[in-house]
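Just the one chain here, laid out as C-alpha cells, in the form predicted alone.
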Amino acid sequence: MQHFLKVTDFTLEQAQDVFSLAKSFKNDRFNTPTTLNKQSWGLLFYKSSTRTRVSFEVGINELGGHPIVLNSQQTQIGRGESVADSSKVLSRYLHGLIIRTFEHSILKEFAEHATMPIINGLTDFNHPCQLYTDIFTLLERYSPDSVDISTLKGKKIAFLGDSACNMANSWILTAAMFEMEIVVSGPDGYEPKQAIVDALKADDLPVNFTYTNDPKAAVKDADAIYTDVWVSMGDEAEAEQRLKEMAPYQVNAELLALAKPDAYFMHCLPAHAGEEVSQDVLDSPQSIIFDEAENRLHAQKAIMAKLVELNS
C-alpha cells in the first residue's frame, strides 16, 4: 500500500507527475476526471484546520468522491480505541484517509495497519501536502508551461524562525530531494533536531542544510524567504518566551531587501502580522501566500489521484 506520509514518499518521477496533474487540474478545474468516483475518503482531525479541511473536502468532491470529516474527540479514538483497531475498521469503510494530528508516530501506526492510502494532513514532524503545494507554486513561476522540477535545482530557500518545526523539517527534506539550497535561521535552542538528520539519511539524501543564528546571512541572495508562526498549536504555554526570542527573525522589508530583487515571500498561513512577518511584506508584490493557499486544492487533488493510480 502506497501512502503519503512525507515529501520523499514519492519518487522524483512520481513527484513530477503530481505537479503536472496539479497544473492540468488548475487549468481546467471543473473538467477534472472523476478519479474518486463512488469512493468515500475520510478526514480524521486531531487539530483544528481551515485550509487543509476545506481544500481536501472540495478536492475529494471535485474528483467525484464523498468526503467524511471525523473529529478525533467525537469518535471512539477519543475514548481510547487503539490506533491499530481504528485503522483496521476505517479501512473496511473508506477508500482513503487524510490525518491531521500531533505525533508523527500516530500517522505511521495508522499506515502500518491500513489497507487504504493514508495522507499526512500535518503532523508535528512534517507537512508534505503544504510542501508539494509550495513547490508547485514556485514551479508556476520558474517553469509555467511544463512545471519542470529540474528548474528547482540550485534555488535558495531561506527559512526563518523555529528551525525545528514541522515546516522547517519539510523544507529540509524537500530541498535535499529537489537539489535546492536551504538555509534555516533561528535562535539557539530552535535549531534542526537529530530526527530530521535521521530522516535524510534514511532516504539516502544528503544532509546539506545550513543553520545560522544570523537572519541577514540566511536571506542573502535567497530566491524565496519562508516563515511560519512562532507559536504552533501545542506550544501556547511557551508563547511569551518564543515571541521574545524569535523577534530578530521577523521577515520585514529590510530583511526581504537582502534577498534577490525578485525573491518571493512564502508562508503556509495563518500568518500573524507583526510577529513572524510584517504587514507590508504580506501585502507586497513579492508575497505569493494566497497563490499557495489556492494551490492546496490543486496539489492535493493531484496527490490523491496519484495514490489511486499507484494503488490500483
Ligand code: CP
The other form holds:
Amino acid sequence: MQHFLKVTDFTLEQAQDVFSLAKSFKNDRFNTPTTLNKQSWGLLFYKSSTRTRVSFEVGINELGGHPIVLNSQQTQIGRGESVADSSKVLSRYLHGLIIRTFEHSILKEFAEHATMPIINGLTDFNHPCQLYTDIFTLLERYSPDSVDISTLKGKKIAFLGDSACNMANSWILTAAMFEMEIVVSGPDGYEPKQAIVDALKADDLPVNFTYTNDPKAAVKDADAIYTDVWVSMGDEAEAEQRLKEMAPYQVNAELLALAKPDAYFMHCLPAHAGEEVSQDVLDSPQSIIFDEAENRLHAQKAIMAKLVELNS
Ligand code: CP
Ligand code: NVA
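For comparison with the form predicted alone, would you give the structure of this protein in the form predicted together with the named molecule?
And the full complex, kicking off with our chain again.
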C-alpha cells in the first residue's frame, strides 16, 4: 500500500506527475475526472484545522467521492480504542484516510495496519501536503507552462523562526529532495533536531541545510522567505517564552528587503500578524500566501489521484 506520510514518499518522477496533475486540475477545476467515484474518504483530526479540512473535503467531492470528517475525541479512539484496531476497522469502510495528529508514530501505526492509503494531514514532525502545495505554488511562477521540477534547483529558501517545527522539518526534506538551497534561522534551543538529520539519511538525501542565529544572513539573496507560527499546536504551554525568544526573527519589511528584490514571502497559515510576520509583509505584493492556500485544493486532489493510481 502506497501512503503519503512525508514529502519523500513519492519519487521525483511521481512528484512531477503530481504537480502536472495539479496544474491540469487547476486549469479546469470543475471538469476533473471522477477518480473517487463511489468512494468514501475519511478525515480524522486530533487537532484544529481550517485549510486542510475544507480543501480536502471540497477536493474529495470534486473528484466524485464522499468525505467523512471525524474528530478523534468523538470517536472511540478518544476513549482508548487502539490505533491498530481503529485503522483496521476504518479500512473496512473507507477508501482512504487523511490524518492530522500529534506524534508522527501514531500516523505510522495507522499506516502499518491500514489497507487503504493514509495521507499525512500534519503531524508534529511533518506537513507534506502543505509542502507539495508550496512547491506547486513556486512552480507556477518558475515554470508556468510545464511546472517542471528542475527549475527548483539552486533556488534559495530562508526559513525563519521555529526551526524545529513540522514546517521547518518539511522544508529541510523538500529542499534536499528538489536540490534547493535552504537556510534555517532561529534562536538556540529551536534548531533542527537529530530526527530530521536521520530522516534525510534514511532517504539517502544530503544533509544540505545550514542553520544560523542571524536572520539577516539567512535571508540574503533568498528567492523565498518562509515562516510559520512561533507556537505550534501542542506548544501552547511555552507560548510566552517562545514569543520572547523568537521576536528577532519576525519577517518584516526591513528583513524582506535583504532578500532578492523579487523574492516571495510564504506562510502555510494561519498567520499571527505582529508575531512571526508583520502585517505589511503579509499584504505586500511579494506575498503569495493566498495562492498557497488555494493550491492546497489542487495539489491534494492530485495527491489523492496519484495514490489511487499507484494502489490500483
Ligand atoms: N496550513 C494548514 O495546514 O492550515 P490548517 O491548520 O487550517 O489546516
Ligand atoms: N507549525 C504549525 C503549522 C500549522 C499549519 C502547527 O503545527 O501548529
